[in-house]
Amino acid sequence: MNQAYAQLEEKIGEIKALDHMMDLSNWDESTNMKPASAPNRAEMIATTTGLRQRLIADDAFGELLESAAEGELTDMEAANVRVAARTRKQAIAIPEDLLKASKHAISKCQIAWERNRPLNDWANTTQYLEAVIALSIEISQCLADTFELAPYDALMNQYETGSLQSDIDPVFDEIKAFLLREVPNVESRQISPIPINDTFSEADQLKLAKFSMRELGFDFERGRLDQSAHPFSCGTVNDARLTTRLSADDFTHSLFAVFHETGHARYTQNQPAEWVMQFVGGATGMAVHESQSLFMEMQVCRSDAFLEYIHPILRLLLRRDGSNDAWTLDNFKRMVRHVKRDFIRVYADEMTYPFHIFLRYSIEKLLCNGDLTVSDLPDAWNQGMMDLLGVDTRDDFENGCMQDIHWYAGLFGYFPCYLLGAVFAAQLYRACVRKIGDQSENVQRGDFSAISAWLAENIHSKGSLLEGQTLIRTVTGEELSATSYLSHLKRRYVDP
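Can I see the structure of just this one chain, in the form predicted in complex with a further copy of the same chain?
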């Protein structure tokens, strides 16, 4: 190991220690902390973030990076240097004052959003969002100059390095054309599920959630399940934390959220443990992270084989084993695959979900390029919802352009990761089955070991060795393409 590189690892270790501590603090904030403690917690996080920024921007860190890169390095070490250099480049691209102003504006905007959204109060939110967007545009220009990218690409690359609008647009366009054509057909042919009018105890739902997580490979010796307002997954290879939200009258939404988050958590728990205090030990971007949750939720857990496996189990654990038309396997399949054009992204089914992304992706590009003002945003939103989903959201801001926190939290360029993740997941599932054979029989009897081993070997254990698209290309032998994703939707929804 070269001397400079060894010193670099020590410096990175400090940055990662702060990252992991802040990650734990975020988990705590969502699971344990009382709301009254939030302002001081935010101050601690802001201070720690500033300290982290200073560690990265430090000249000595830059010099170590350069010296380390000149010596001999293994593949993982070289990737570690690459991610570190990129992280530093990004950190010093944005002037400290601009970053502070942006964080300040975001903090105020999030508070306004949280207060005003349930009141459907758009008028008193716009000024905060305008401030966030103006500063995001400035940041995008700094990043664009540094990375020699278009401003929106530069924003997106903060979450998904190496993917550009020019890669994504043709894929998204192909998916859009397919869905605009096929969703009405599916809708007209599908049989509506019989609703389950029933309530389920927290204890029973948690038992089912933990059982499912364990079966799907979550290691409870190195992680936990808790409850929070919105499901999420975080933590490290040694300590993965997953949350869900339970609803008394709808167990399916929570259960599929658990499947989804378990996909994220499996990625985390299979990362290379010896690299946990280094950049290369973490996930390679949000699209690949999303591909792992959607691999689990969509490719595996909404498949016939899985539904056939889990259905008797959930009836047993939820103690609903009597006879009832709503509780048949066929009705359960219809429930979790029902296609319905609706307002809310996070409740959307697999077929209409992409429309929600197309809408946000097109609008946020306009916002970030200065081609759409905040005051014109609701009209653009409604027009998009009408065009894509045929749904009228006029004057319903809460379920319209105020439904997601992303923009109010300054997250521009994040939304495409969700759909890119779904596309990656379909490519990966096909490559997996090509390699290890059809898994229906295994899944049907609850044996996920072959799938798990394949994912661990090919994706999880690689950490950030390769960037998103490069990783997918290396593993699947294919470029980014909508083909696998569309065949998957066709097989499941169009020609079942």
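If you superpose the two forms and keep the largest set of C-alpha atoms that fall within 1.5 Å, you have the rigid core. Because the structure is predicted, anything quoted here is derived from the model rather than measured. Residue numbers count along the first chain shown, from 1. What changes on going to the form predicted alone:
Once both forms are fitted on their rigid core, the CA atom of Leu294 lies less than 2 Å apart between these two forms. Comparing the forms between these two forms on their rigid core, the Cα displacement of Thr236 stays under 2 Å. Once both forms are fitted on their rigid core, the CA atom of Arg337 lies less than 2 Å apart between these two forms.
Swap state to the form predicted alone from the form predicted in complex with a further copy of the same chain:
Partners and other molecules have been left off, which leaves just the chain.
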């Protein structure tokens, strides 16, 4: 190892330590922190963000990068330098004062969102969101100038490097055309599930959640499950945190959120431990991260084999004897695969879920380009919901434009990653089956070892060795395409 690279790793380790601490602070803010603590926490996050910015933008760090790049490097070391250089370029692009102001505004906005969403109080949230959007627009322009991208592409590339609107729009358009045609056909043919009409204790739901996480490969010696207003996953290879949101009258909401977040957490726990304090040791991008959650939630956990495996277990852990027709296996399958146009993205079925992403993708581009104001957001949201799903959200802010935390947390450019992740997941599942064969019999027995090993070898262990689309292309042999995703939807819903 050349000396310059050794010194670079030491400096990156300091930066990653700050990243991990901020990650845990954000987790604590969503799970444990009291509202009165918000101002101090906002100041702490802003100060730490500024310190991180200075470490990366420092001339000495830049000189180390240049010297390290000139020496002999392994593939992982070279990738570490590449990611560090991009991270530095991004840090220099955004003035420290602007970044700190954004962090302050985001912290205040998140608290306002958590307080006001259950109250359906849009009026007392708008000023906070306006501040976040104004600063996000400034940041997008700084990044656009530096990376020579359109402002929205610059925001999107913070989460999935190398993905542009010009890449994803044709894929999204193909999916939209398919769904607009096929969703009505599926709705007209499907048998509605028998409603359970029951309530479920938090204790029983958490017992089922933790059992499922263990079965899917989550290591509780290196992670934990908590509750939050919006399910999420964060942490490191030896300290993975995930959350869920419990619903007393529908256990499937929490359960499938757990399946989703466990997919994220397995990616985190299987990343290369020896690189945990280096940039290259983390996930290569959020679309790939979403592919891992959706691989687990959609490709595996909504399959016939998995539902047949988990059905008797959930009846046992939820203490239901199954004498009610609503608790039959066939009805359970209809419940979790029922196509229904509804308000909430995180509870949407596979066929209507993309509509929720199309809506958010189109609106946030307008917001970030300055073509839509916050005051006009509810009307734009309602019009989009009516056009895509036939759902009226007028005056229902809680289930409308306040339902997701993302914009209130400054995450503009993130939403496309969800549908990109679903597309990647379908491509990866197809490649997995080609390599190791159909796993239905194993899954039906609760044996996920072959799938887990394939994902760990081909995706998780790679860290950020390759950028997202390059990694998917390398593993699957395919370019970004809707083909595998649409074939999956056809098999499961259109021509079952």
